[in-house]
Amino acid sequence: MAAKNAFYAQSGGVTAVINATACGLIQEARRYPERIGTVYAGRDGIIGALTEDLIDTSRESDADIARLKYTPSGAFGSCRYKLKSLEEHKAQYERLIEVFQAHDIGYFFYNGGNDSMDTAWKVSQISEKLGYPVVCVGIPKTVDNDLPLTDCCPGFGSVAKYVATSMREAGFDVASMARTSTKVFVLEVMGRHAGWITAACGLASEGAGEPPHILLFPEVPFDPERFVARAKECIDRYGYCTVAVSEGLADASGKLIAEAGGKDAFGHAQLGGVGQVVAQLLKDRLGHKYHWALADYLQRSARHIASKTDVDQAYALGKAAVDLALAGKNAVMPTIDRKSDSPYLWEIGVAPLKDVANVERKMPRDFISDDGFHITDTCRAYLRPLIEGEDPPPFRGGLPDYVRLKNSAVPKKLGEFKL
């Protein structure tokens, strides 16, 4: 049977290691030229497929593909664009299949989070109905670490390492100045509904009184009175208070503490500024000077301090996606299966896309302390292996030396398609 081409796309918020997944996938595909012809990448995610804006990765050298493993962000461009339901907008899915057919694409790899796994699942369904079978494999990626059926998600371990390191370093800073200056420091991190990144900040604290003193999770309804009382207790005891808070912090009614207004392309509320809100609350109630910081894109793009565990897993999942596709496994997602905490052992597993799509995994209650303000030893045992190991990129002139691909366009064969 003649070799079929493959389509790969990156979706949603990018990470420090999503390109490591692309590296693993492309390198593995190049090992089987008799079965996989060319790996095409979608320029700016699924939009590249809909608009027939494809990138020919065969034009990139083996050396540059290898450098992807050390380069953050999405090398081919990503997007926040959610395909509508099959019933609501069948034309979008028909267009995907039309593009795949025009370019002899028999493999579809979609690298993303919850919504992306839903897209991969839908494509697997519609391809059969339209009579052009495509092997569809979703590849997990999300700094939020909230996909089900996988022990962890690529991107999270490196964010966890970054925020824990930042909290430890900022804690030293605040402690040294607290007597005459700032007594309150708040770090706002990502996490819309799940507090995994906030929990990772807690790894910086290994003994009583060490920062962070308070963690505010989206899984625990925010109680201003309890929070202020705990902060005052920390300041009285340690001379200062450090806080890590999730962007998705909400009150008992479910109302977000800092909703900026508006929605993103996936229909999610735009968030931002909760760090300042809780810092100002302490200023108003306790009168102390504060500083707050927003980790924002810095936390997810910090390849210079990536977790080696995270890099290795991201690469392995890209490679596994190709192996699954070549084995004829359709509508599946490769997963990380943990075998042991200490020593940390893991292997590649597999899960059906239909059981992953649009399902969100939040922090287990036994990962959060009884008072709701910190993490438990059980949580530490889960988190610590994910941040371990260093795998720095090469440096040139004192700065990380990252690759920029040529991203050569594939000639179009079809008419224009309006999004």
Contents of the next structure:
2 protein chains.
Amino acid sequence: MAAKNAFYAQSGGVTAVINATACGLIQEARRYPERIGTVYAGRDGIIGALTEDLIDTSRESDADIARLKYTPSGAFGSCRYKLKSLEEHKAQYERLIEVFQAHDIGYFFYNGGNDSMDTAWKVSQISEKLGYPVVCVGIPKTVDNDLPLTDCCPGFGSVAKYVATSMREAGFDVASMARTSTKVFVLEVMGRHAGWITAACGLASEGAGEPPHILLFPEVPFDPERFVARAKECIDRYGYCTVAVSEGLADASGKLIAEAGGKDAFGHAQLGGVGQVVAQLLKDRLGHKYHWALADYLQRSARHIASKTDVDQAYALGKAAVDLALAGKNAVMPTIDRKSDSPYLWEIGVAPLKDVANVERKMPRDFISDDGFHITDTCRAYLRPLIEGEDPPPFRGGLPDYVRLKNSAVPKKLGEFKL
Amino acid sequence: MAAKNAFYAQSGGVTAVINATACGLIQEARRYPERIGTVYAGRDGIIGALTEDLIDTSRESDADIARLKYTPSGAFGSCRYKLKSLEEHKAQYERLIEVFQAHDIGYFFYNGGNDSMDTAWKVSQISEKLGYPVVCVGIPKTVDNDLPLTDCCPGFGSVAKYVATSMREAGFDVASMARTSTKVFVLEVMGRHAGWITAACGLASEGAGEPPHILLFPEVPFDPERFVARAKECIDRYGYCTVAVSEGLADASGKLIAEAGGKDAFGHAQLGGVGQVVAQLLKDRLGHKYHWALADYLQRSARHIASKTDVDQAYALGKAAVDLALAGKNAVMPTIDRKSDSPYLWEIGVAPLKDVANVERKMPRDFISDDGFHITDTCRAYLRPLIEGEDPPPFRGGLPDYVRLKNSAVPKKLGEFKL
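Output the form predicted together with a further copy of the same chain next; the form predicted on its own has already been displayed.
Next comes the full complex, this chain leading.
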């Protein structure tokens, strides 16, 4: 069988380790030149395929590809562009096949979250329907950690390590200032529907009274009275109170506590500011000075404090995607299978895309303490291994030395396509 | 001459390396038992001296004292409590001498910023006046980097490294998302009157078009029209725009662009939110989706990414303070004297407290580009060495393993004192 080219695209919000997946995938593909010709990357994700804006990764040196392993964000560009049903977006799906055909692409690797796994699944269906065979492999990636059938999602472990480290450091700071100054500190982290990242903040506390004192999850309807009472209890007892809150904190009616108003391409509300809302509430009710921090993109791009476990898994999944494709496995996603908590043992598994697509994994209820304000030991046992190990990037002149690729374009063969 | 005890206190906002200074001071003092008896630390800073709430550091093991070198925040507690003039606060100054006398304290080490150097200076005067000799040595510490007569201030270099690293990482993130999502990112950093920390964000960009694209300094009156125009230019040219802004950004009339409303113990306004204000301005005027981050305490407590240069200087200044005191130098502050930029060569110098007290060093005008939106090469030459070198703390279970001291109290000998 003659070599076919491969197409790889990054999708949705980027992470500190999605390029480690790209690194694993490209390095593995380069080991099989007789099976895989060139790995083309989509410039700005799937949009690159639709507009035939392909990046020729063979123009990048082995050295630069190796540097992807410690470079955060999406080296080829990502996008928030959701392909709807085959009926609604028939033209888009057909265009993808047309582009794949024009560039002799036989492998489709899509690196993203739920929506992307759904797209990869649909592409595998249309390629069959149109009689142009493409092996479709989805590769998990999301700081939201909400994909099913895998122990965790690459990107999450590094965010978890970042927020837990930041919470611990800010906690030490507030503890030393509380007597005459700031008594309340709130860290707002990502998490619209699931409190995975807020839960990770909880790892910072190892003993009674250690920050964070209160975690506010989207899974637990916000009750201002109970929150103020618990915060007062903390301040009376420890002299200060530290809080981690999910951007998606909502009240019993499901209404978000804070909303910036904007909407992203998927119609999700653009959030930010709930941290200040709950901090101000404590100031109004208890009169204490507060500080709050909004980690925003810092948390998902903080490659300088990435989890080695996360980097290793992200890389392994990229490599596994190629191995699955070469084994002729179609419409699948490599997964992380946990064998044991401590020591943390894991291996690569595989799941059918149809079982992954659009299924959102919630945080188990028994991960949240009965009072709803912290994490349980069960949760700690799950989270702890995911932040283990350090894998700092090389530094130059005091700053992380990340790679910027050439990203040279592949000559177009087709006409324009209107998105 | 019989051994005298020493008093050490941490003052004002804490940093990632103030404990490295405490480490250097205590380790050096332990080398001279015949000259220095016990180092007492003030619990919560100078308040510990006024209330006779002293911590016996001799109860801490050498191993734990060594761990202070990589533990952020103030291990003995700090405070925002300003001693006013000798006339206004006569009772406080006399109380300090009374406490020093009761505990046979002959050395006063005060680790802080401008206000603290002023206090140390006044204590040296009162001790003379009251005929109880105390050798007073101030030790510089402030992320604001605004003390005169020293090349830089311990704490600043590590904040600088943190914000430049964070800006670079967030910049990579936004660049990869800009096509279909966030086109504007704003990072708000500390800096009420001086733009030192905002300037440090500028180190993240090494080539044309690299983030951050725009820096907003308190030294440059904010002009919304010019800012929007420059941001539009960036987005047209690079597809996105990244901004670092000082909390103290103000308009031509000196009015702060954003103010949380609260006031701290010194009557300084409690700031926060200007990042969102300028981001929202771009959304309103240009219609682009934005994200913003508020580093707040994360930036000054981020020991995990501290500058080795900063840690080394903080430690050396603590050690030097003891050596100066033992040499009988009174009313002085050890300084950092820069000998060359590259390689960065520095040595410990000394300055009289009276020349340091209440003098605020501004950022030189030639550190800011003519258009007011970035830093100059002169500024880079000054800043670059301060963020050089990494000195990560040990990690345990995936998180920095910081020390919590016993902080056992010294029995009181005097009556109560009302603050």
